[in-house]
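The chain that follows stands alone, in the form predicted alone, written as structure tokens.
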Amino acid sequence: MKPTRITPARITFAADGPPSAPDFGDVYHPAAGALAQARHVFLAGNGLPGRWAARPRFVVLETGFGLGNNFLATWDAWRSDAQRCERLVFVSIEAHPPRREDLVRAHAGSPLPALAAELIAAWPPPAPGLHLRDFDDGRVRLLLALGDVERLLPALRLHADAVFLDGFAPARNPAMWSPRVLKAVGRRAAPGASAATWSVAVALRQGLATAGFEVQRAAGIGGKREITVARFAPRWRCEPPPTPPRDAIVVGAGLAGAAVARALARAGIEVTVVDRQPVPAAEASGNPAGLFHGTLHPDDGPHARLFRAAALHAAQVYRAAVAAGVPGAVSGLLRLDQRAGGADAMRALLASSGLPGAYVDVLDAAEASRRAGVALPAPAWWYPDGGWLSPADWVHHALAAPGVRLLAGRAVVSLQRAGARWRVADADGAVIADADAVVLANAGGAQALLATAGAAGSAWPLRHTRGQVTWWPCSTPLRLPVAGDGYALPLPGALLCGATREPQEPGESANDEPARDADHRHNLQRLQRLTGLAPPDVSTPLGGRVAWRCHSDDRLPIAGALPAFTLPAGQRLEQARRVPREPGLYALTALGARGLTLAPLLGELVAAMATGAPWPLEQDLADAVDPARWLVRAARAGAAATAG
């Protein structure tokens, strides 16, 4: 896959007029003002705020974010409305986002200064893909998709209640108003959805009608005599959004379980988390600290894109958690790279990727050493939004969210459907809890539970690896986390390093076991190679912990709705997204050694699938982590064998 490059907008600011885009020969809003246009065209044109009254969730889809004025106006209207919906989700696409400094300048005289300041503070780096930002304690969500609308819009999964068709004039930017784009809008519209735009171009109106909208004209503003308003009323049957569950059970109280429980609770679902251990994060998520950061691949394929989206989202979540007292730091991470060609080869790779320095940059050995506070042996990738966190403390923090109930020390050994609900029971058959939905977030134990529910034959190829970390109390010159062959992490008053990676041997138990002296020595040797830091004196007592990581054979996590236990006769299995699903049953597991990076975003993905909210990942990335992907691979392998 050719990497997608995001080119920030070139904006010209005039002393006596609105900002303009010289590359398109157009202005960002009329002289009457951005807020006036947003309120008249997009809010009133979509019947807002009245149409969202008392709804649990209302979704707006916008085709051009621009300078964010429509989002700010919608957010302001939501805040001002006593009858507002419980949650507002604003999904917007932008091919050429403004630079942060231009966004600051554009909103210097904003009539909504407080909201504009929050938007600017949360502004993402210009990296392609979806960027999730929450405001007002998660009740207002911005899902900003950076990239070309023709490519991104078909990749989004959502049911829009209102559509803001905005962008530069059709004559200036015809691709943004193309029949393909309008058709994709129709496919993402909920039954009865509305749409509005300031344009009355004939081709636009015809395109909307073809996409299933009933189109009308309305009074215009700012020199425009008329605008276009529309209602989605297709002649064909369209699928309504799924009905959200009233409650959910999450099995597992580690990083995965805490992340999905937090996301479900923020969506208004009552959540019961059940774990066999007496306290949360007692297994693989219980290490004193761990790292989170993105990655970079030459082809920018699904693995790199997934980890980039996950790392950028994790930074937002963990920055707020650290501010709330969770031990950690989102202040950057160095990953050494000892490839041939050194820093020059790394810079060439970064240039070909088109990724911004705000996501990842290249530092030569001297600059990397200066930032680290120790002499490093090689150049490094610099991830400004990387860092470290205490996994166990974050799990406790996430499980303390309103709407989450924890049942610790309760081992779930069976899972059964009871009518329209699911039940989990203990070894004696006693029901621990029942709910509309269940999420299996208990690592390798998920498959055993699926077998009890009748999902024979749907096993995933899971593996376990043993990892041991080492730490000791000390004062260290190391200022930042450094990764490469192993990692080193400065903690308050201590230094942590690791981790080993050993496959589980046949017959070996993944239960608790003591740390090994040989593994401590291995960790300390790698620490010295990585950072030049000397190991502690032999008299220093070493702390250590063993954790068993669960991962899949393709090294990608498993996240999403589970395939139906019984597939219809003749069911085609060419694409995971087409596989029928078992109602109300989901999984989030196999996060491997990157749980801190992956858990928050994938928790949001599973919650979105369960509740019908817009997905925070493009469809192809959701396919890459789909629990049904092995069914598709097996079907393809069988077809290939038959053809051969």
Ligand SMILES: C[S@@+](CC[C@H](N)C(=O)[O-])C[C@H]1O[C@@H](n2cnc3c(N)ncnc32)[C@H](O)[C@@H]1O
Given for the second form:
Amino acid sequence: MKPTRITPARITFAADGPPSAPDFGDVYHPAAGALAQARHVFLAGNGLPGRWAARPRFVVLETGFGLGNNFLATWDAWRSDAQRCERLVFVSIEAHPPRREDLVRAHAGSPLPALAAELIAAWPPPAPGLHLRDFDDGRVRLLLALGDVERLLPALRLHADAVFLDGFAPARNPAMWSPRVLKAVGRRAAPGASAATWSVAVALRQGLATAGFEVQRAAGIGGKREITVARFAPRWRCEPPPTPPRDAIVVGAGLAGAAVARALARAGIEVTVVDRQPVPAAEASGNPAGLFHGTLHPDDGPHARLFRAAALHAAQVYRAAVAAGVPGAVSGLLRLDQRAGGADAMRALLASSGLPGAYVDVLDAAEASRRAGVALPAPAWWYPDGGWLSPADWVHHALAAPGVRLLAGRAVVSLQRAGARWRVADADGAVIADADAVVLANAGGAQALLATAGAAGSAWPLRHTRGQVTWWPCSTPLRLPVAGDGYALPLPGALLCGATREPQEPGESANDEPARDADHRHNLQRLQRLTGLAPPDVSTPLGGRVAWRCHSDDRLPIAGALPAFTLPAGQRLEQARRVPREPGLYALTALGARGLTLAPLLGELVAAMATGAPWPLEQDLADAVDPARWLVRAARAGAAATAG
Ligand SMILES: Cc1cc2nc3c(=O)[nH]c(=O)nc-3n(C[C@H](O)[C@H](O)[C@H](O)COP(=O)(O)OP(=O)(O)OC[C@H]3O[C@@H](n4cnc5c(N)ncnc54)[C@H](O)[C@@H]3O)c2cc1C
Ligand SMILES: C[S@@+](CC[C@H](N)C(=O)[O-])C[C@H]1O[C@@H](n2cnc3c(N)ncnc32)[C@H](O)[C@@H]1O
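Okay, that was the form predicted alone. Show me the form predicted in complex with this ligand next.
Whole complex next, starting from this chain.
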């Protein structure tokens, strides 16, 4: 797949008029003012704020984020409204995001300076895909989708209650108003949705009507005599968003469980987290520290895009956690690269990827060494948003979120459906908890629980690898996490290196493995190769910890709704996304060696699926982690064998 390159907007600022885009020959808003237009056309035109009154969630879909004026006006209206919805989700698509300095300039005299400052502080790097930003404790969510509307809109999963159509003028920017785009808008409209735009172009009005909207004219503003308002009233049946669960059980209190519990609680769901260990994060997520960062691949396929989206989101979440006292640092990470051609070959790859330096850059060995504080043997990829974190502390922090209850020391041995609810029970058959939804976030144990619920035939090809980390107290010159063949993390007053990777041997159990001296030696040798740092004196006592990583056979995690236990006769299995689901049952597991990077975003994905909120990932990336993907692969293999 050819990587998508995001070209930031070229914006011209005039002393006496609105900012304009020379590439489109149009202005960002009328001279009457961006806020006046936002309030009259987009808010009032969609019946807002009245239509969101007392609703648990209201979703706005916008085409053309531009300078974010409509978003700021909507957020401001939400804040000022005593009858506001509990949660506002604003999804906006933008092909040419402004550079941060242009955003600052555009909002220099903003009538909403505090909101504009928050938006600017949260402004993402121009990397393609979805960027999730939460404001007001997550009650206002911006999902900024960077890319071309025709490509990106069909990849979004959401049910819009109101649509703001705000491209440049149709004659100058036809791609934003094409029948295809309007049809895709209709496909994402919730029953009773509205739409509004300042344009009254005939083709637009016809396109909206074809997409299922009843179209009307309303009084205009600022030189526009009329505007277009519309109500979604299709002649065909349209899918309502799923009813959110009132409560949910999460089995497992590691990174996966904590991330999904946090996301569900922020969506207003009462969550009970159950773990067999007496304290959370006592298994794979219990190391003193781990690293997180993105990735780069020439074809920018699903794996690279998923890890990029996850790493960019993790940096947001962990920055806030570190500010709240969780041990860690989000101040960059170096990943050494020994490829032939060195830094020049890496620069060529970076240039062909089109990815911004704010996401990943190339440093030659001298510059990488200067930043690291030690002599490094090779050039490095520089991930400015990478870093390290104490996973266990983050798990505790996430589980302390309001709305999350922890039941520790309770092993779940069975999962049963009880009417419309799910029940988890212990070895004596005593019910530990029951809820509308359940998320299996108990690593390799998820399969056994599914079997108790009667999910025959949905086995995932999971495997486990043993890993050991090594650390000791010291004052180290290393200033940043360095990864490559192994990794080295400078912690306050200590250095941690790791990690070994060995397949599970028969008879090895998950929890009672002691650290091995040979594995410490292995970690220390790799540390020396990676950073040139000498191992500690033999008299120094080494800290060590062993745990098990859980992987799937395609090295991608498992996140999402589980396939129905009984599929309808003749069900076609060509695409995972069309496989029917078992109501209220989800999984988040197989995070492999990248749980810190993956957990926060995939926790949000699972919560969005469970609550019917807009998904924070494009459909094809959700497909890549779909728990049903092996059903489809098995069906394809079966069909190929029959054909052969
Ligand atoms: C040595 C080592 C180094 C690593 N380094 C890094 C790193 O630097 N960066 C990184 O991102 N990742 C790293 N990882 C991987 C990372 O630790 C994992 O991806 C992550 O911890 C997995 O989280 P999890 O919540 O899926 O699993 P776990 O943390 O294992 O959580 C599963 C939980 O489920 C509970 N449970 C299981 N069965 C039941 C049941 N029946 N009833 C109730 N509770 C149950 C368990 O008690 C456990 O708490 C490393 C892993 C190892 C082993
Ligand atoms: C009028 S401006 C939007 C103003 C914005 N709603 C605001 O409140 O500031 C139109 C926007 O559409 C974007 N755009 C143009 N063509 C696009 C396309 N094909 N896909 C996505 N966005 C596009 C432009 O880059 C521009 O930012």
